[in-house]
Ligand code: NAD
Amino acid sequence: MGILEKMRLDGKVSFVTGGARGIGKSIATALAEAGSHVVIVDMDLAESEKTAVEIAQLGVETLAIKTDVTDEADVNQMIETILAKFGKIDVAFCNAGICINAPADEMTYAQFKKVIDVNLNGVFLTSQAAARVMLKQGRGSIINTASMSGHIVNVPQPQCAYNASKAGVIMLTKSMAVEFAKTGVRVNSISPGYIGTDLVLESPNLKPLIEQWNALSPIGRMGRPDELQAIAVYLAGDASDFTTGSDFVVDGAFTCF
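Would you pass me the chain only, in the form predicted on its own?
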């Protein structure tokens, strides 16, 4: 099989949490373009259904499911719904996340817990649920969205909870990868830098921060959601069979100094 064939995902079934918009939608689109059927998992069902309809135009089957990734029962029901329709899960892109910027001495415990619950516990629940299916299949790829914030302390915004959650995702990924290494189930993470999603670019509160981020960046700009697509498709397909336990930093060299 040639490299181009190995990059194809024809017949595979993928789910993407936080898939209704932003990075999740971009990755879901890329997986579909490579041939995978795609399940859009998000709290916003209306937007998920809209995204699913758009992606279906690429000639694959799609499904939209409303799921709270912090609720174990909800996650398990999501998995059952996918299996009922497709009978398998080949790729899990665990991407749902939030950020609350607050100084560490002022952040409430409820705020801290909410970020950890979505960003870390949610990734654990969705990747664990996917792994249980994949282990029975003897094959599968789990891709977790971490962040360059799991490697550095971002400035000028105070975001200790976010940074801690993403560092946790990286180590969770590595730990699961080692445990599953001989099973055919691979676990990797992608650590994006600052990505200019519509929500970010359209936020008036973030405009002064974006200017500072760009000034600090060696490449001088934010990334685009589509610039994360290639690494996701690589990790989802057979071309990455020997790749597990890795964290791929895609940040325009931001963390290099």
The other form holds:
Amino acid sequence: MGILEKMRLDGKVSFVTGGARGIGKSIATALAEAGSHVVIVDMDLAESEKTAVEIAQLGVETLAIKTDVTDEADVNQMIETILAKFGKIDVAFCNAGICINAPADEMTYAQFKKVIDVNLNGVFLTSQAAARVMLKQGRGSIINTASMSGHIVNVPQPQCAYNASKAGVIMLTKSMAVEFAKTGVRVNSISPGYIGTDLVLESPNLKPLIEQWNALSPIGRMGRPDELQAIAVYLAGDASDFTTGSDFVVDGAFTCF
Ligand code: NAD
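Okay, that is the form predicted on its own; can I get the form predicted together with the named molecule now?
Now the full complex is given, and it begins with the chain already shown.
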């Protein structure tokens, strides 16, 4: 089989958490372009439904499911709903995430726990639930969205909970990859640099910082969600069969110095 054929995802079933908008929507679109059926999993059902309709134009089947990734019952119900419709799960893209900016000495415990709950515990719950299905199938690819913030401390904005949560996602990914390595279930993460999505552009705290970030960035600009598509399609499909336990930093060289 040639490499381009191995990159195809025809007939596969993928779900994307945080898939309604931003990075998740872009990845969901790419998976569909490569031939996968796609389930949009998000707390925001209205936006998920719009995204699912848009992606269905590409000729694959889509479904929108309202799920809070921090709620175990909700996550299990989401998996059951996907299995009832499609009978399998090939690709789990665990991507839902939030950021709260506050100095470490002022951040409330509730704020800290909220970020860890969505970004780390949510990835644990969704990847664990997907893995349970994939282990029975003897095959599957789990891809988690970490961040360059799991590698470096961003400046000038204070975001200790976010950085800690993303470092946790990277080690959770590696730990699951090692445990599942011989089973056919692969687990990898993607660590984007700054990407122009609502998370940044709709945040009154973060938006004014873009010029400072660009000045610190070797490439001199933020990334676009579509610039993460190729690595996600690669990790989803058979082309990456030997790739597990890896974290892919896609950041325009931001973390190089
Ligand atoms: P976004 O805010 O544009 O989209 C996030 C989506 O996640 C939203 O649709 C939201 O409804 C959903 N969501 C939030 N909490 C949820 C929950 N508990 N359950 C289900 N869905 C939930 O954000 P984005 O920029 O597209 O970020 C996606 C991922 O990429 C996040 O994990 C983020 O930390 C990570 N990331 C973003 C950047 C960036 O610069 N934008 C950089 C590195 C990593």
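Between two forms, the rigid core is defined as the largest C-alpha subset superposing within 1.5 Å. Positions refer to the first chain, counted from 1. Here the structure is a predicted model, which is why all the values come from computation and not from measurement. Only residues modelled in both forms are compared.
*Asks:* Could you point out the stretches of 3 or more consecutive residues whose C-alpha atoms all move by 2 Å or more between these two forms when the rigid core is superposed?
*Replies:* That run whose C-alphas all shift by 2 Å or more is 198-208, the only one.
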